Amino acid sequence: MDIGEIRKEYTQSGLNRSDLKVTPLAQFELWFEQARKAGLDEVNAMSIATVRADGMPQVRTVLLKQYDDRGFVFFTNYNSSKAQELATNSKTSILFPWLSLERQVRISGEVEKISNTESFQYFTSRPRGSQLGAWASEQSQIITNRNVLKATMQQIEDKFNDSVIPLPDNWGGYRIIPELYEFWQGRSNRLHDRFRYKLQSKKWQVDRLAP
């Protein structure tokens, strides 16, 4: 199959300057709710980019769990590869690929750890199995096979039995503090609509970008 022949014409909608909300957060919230109501699978899934110490970029998918005017929050193991990379370079970009709506949202900024209190509040809201999994998995470390993971999970389950599971010291949240948003809406003939909000002198400057 010649994948060069795979094509899609984008015809669902457009995005005009007059359509945009005053703040990028308000625009994101509008699009997020529209994607959620459209029934998109895992609407909060986002790709996040980090950079290794040798300069090699790394990308993986995580889940957005909170957002407000302070930023966008996801949770992970603080010993994971992504956490180590963020400790070296706190700049990152995330991407929401809402492709069935012919939309993408890109957000770039600095990352900071959230407080233990915030992490604990979210951790206690997770299903018990997910709480146990946070203790059982040494994320990004090499394991010989899945049986090792299952055995560790059983040990952790036996350890806590029916008691309250505490927040692991090496698990918690990161907040991405946005400096740039880009809203992309597919259009016919590849003349897509792209609008960028860029933070300058504590104000958001909005520009239309060529596709």
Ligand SMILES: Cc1cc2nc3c(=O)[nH]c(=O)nc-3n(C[C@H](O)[C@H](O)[C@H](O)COP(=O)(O)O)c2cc1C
The other form holds:
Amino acid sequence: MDIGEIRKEYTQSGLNRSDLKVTPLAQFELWFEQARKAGLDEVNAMSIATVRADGMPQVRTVLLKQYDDRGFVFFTNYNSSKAQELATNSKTSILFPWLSLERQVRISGEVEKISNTESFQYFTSRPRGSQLGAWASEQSQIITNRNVLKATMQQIEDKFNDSVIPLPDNWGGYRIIPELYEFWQGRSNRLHDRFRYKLQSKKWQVDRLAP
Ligand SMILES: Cc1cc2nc3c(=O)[nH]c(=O)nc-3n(C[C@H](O)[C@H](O)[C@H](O)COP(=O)(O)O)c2cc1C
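Okay, that one was the form predicted on its own. Can I see the form predicted together with the named molecule too?
Every component of the complex follows; first up is the chain already shown.
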């Protein structure tokens, strides 16, 4: 099949300046809730980009677990590749591809680690299996086969038995503090709507961008 022939007209909706919420957070919340109510699969899945020390960008999916006026929080292993990249360059960009609504939202900003207390609060809300998994996986390290994971998981299970599982030192959250948001709504003839909110002198400047 010639995949060059795969194309779709975007006709579901439009985005006018007069539709926009005053703050990008309120606009994000509106779209997030619309995506959630529309039943989109993994609505909180986002791509997150980091940059390696040699300048090579890396992108992967993580799950958004909290958002409010302080920023956007996800959880991961603090020794993973992404964590090492964020330690040398704390700038990042995330993307929500809400394609069945013909929408995407892009956010960029700097990350900071959240407090251990906050990470612990979220960690304890996770299913026990996920808590054990966080202990068992040295995320981003090379392993010889799946048995390595199984054996480590068994050791961890035996170690904690039925007791409360503590927060691993190398696991927790990052908060992305946005300085730029872009809301994209697909339109017909590729003349899509794009609005960018950019933080300037502590105020959000809003501009329409050419598609
Ligand atoms: C739907 C989906 C959700 C994911 N959620 C997370 C997550 O919340 N945290 C995480 O560390 N990895 C998550 N992953 C795995 C990452 O994409 C990635 O493989 C992992 O974090 C290692 O990335 P790194 O080696 O670049 O650090 C998810 C993957 C998928 C496909």
